[in-house]
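The chain that follows stands alone, in the form predicted on its own, written as C-alpha cells.
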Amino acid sequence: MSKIIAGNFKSNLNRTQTSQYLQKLDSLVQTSDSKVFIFPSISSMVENNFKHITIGAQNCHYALNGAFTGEVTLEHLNELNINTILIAHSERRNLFGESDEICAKKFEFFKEHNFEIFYCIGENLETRNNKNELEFLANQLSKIDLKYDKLIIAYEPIWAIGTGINASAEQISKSTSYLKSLTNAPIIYGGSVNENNAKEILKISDGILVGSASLNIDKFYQMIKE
C-alpha cells in the first residue's frame, strides 16, 4: 500500500503563500508513489485540481449552508471540488469544544457525502501515564463507521502534538497494532512529525500527519522522498 503523507498547515500560510506552495510540491512529487495531501488553512483553500497533490479541508460544518456565522459549509467545499476534511483534530477538541457527539455528527454527515474522512484520534498525558490509552482511544472511535471505505485514522497523542516530543518507536507501534485490530483503515501517525523522524515512522505506520514541519517544503518534500 502507498504511504500516506498529509500536511496540516493550520492557522498559516497566506493564499499566495499556499498557492506557491501547492504549485511547486505538485511537481515535485510527480514521480512520488505516496498519496499526498495538504490541509491549507480555511482562508487559503484553493480548488483541488493538482495532478499529484490531494487538498483538503481543515474543517466543516455539517450542513450544505445556512446559518452559521463563521462557518465554511459544504456548498463552499463543492464549489473548490475538495471531498476530503479532517475530523476531530485535538485542537478542536480541545480549543473549540468539539465533543465526540460533534466529532460523530461531522463524520456521518460527510460520510453520507462520500468524503475521504481523516479521523483524528490521541490521548493526553494523564491518560497515557495511567496505562488507559488503548481503552481511551477506542472510545474516541466508538461512534464512528470502522467499516467505512474512505475512512484514514490519524493517530496523534495530544501529548506529542507541537511539543517536540514524539512517541517512541515501541508507543506507536503498540497503538497502531491495536488500532489495526478494530478497523481495516489506514493508520497513520502524527505529533511532532519532522524530516529526521519521519523515516522511522513510516517504517511502522501507513503515513504520517506533518503539522508545522510541512511549512517548510524542503523538508516536507525530504519527508515524502523518505
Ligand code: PEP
Second form
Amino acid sequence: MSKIIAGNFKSNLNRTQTSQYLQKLDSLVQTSDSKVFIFPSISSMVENNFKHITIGAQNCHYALNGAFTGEVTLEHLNELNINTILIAHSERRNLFGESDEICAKKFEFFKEHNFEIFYCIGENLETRNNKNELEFLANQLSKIDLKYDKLIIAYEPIWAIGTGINASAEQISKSTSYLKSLTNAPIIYGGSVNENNAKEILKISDGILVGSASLNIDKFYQMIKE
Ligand code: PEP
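Switch from the form predicted on its own, shown above, to the form predicted together with ligand PEP and output its structure.
So here's everything in the complex, that chain up top.
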C-alpha cells in the first residue's frame, strides 16, 4: 500500500508562499508513489488541481453556507474542488472547544458529501501516564463510522505535537495495532515527525501527518522520498 504523507501548515505560510511551495512540490513529487496531501491555512487555500498533490481543508463548518461568521463552509470547498478534510485536530479541540460531538457532526456531514476524512485522535500526557490511552482512543472514535471507506485515522498523541518529542516506535506500534483491531482505515502517525525520524515511523505506520517540519519544502520532500 502506498504511504500517506500529509503536511498540515496550520496558520503558517501566506498565499504567495503557499502557492510557490505547492508548485515546486508538485514538480518534485512526480516520481513518488506516496499519496501526498497538503492542508494550507484557510486563507491560503488554492484549487485542488495539482497532478501529484491533494489539497485538503484544515477545518470547515458542517453546512453548505449560511450565517456562520468566521467559518468557511462546504460551498467554499466545492468551488475549489476540495474533497479532503482534517477533523478533530487536538488544536481544534483544545484551543477552539470542539467536542467529540462537534467533531462527529462534522464527520457525518462530510461523510454524506463523500469527502476523504482525516480524523485525528490522541491522548494527553496524563492519560498516557495513567496507562488509559487505548481506552481513551477508542472513546474518541466511538461516535464516528469506522467502516467509512474514505476514513484515514491520524494518531497524534498531544504530548508529541510540536514538542520535538515523537512517540517511540513501541508506543506507536502499540496504539496502531490496537486501532487496527477497531477499523480497516489506514492509521497514520503525527507528532514531531521530521526528516530524521520519518523513515523509522513509516516502517510502522500507514503514513505521517507532519506539522512544523512540513513548512520547509526540502525537509518535507525528503520525508516523501523516504
Ligand atoms: C500536527 O499538529 O498535526 C503535528 C503533527 O504537528 P508537529 O509535526 O509540529 O508536531
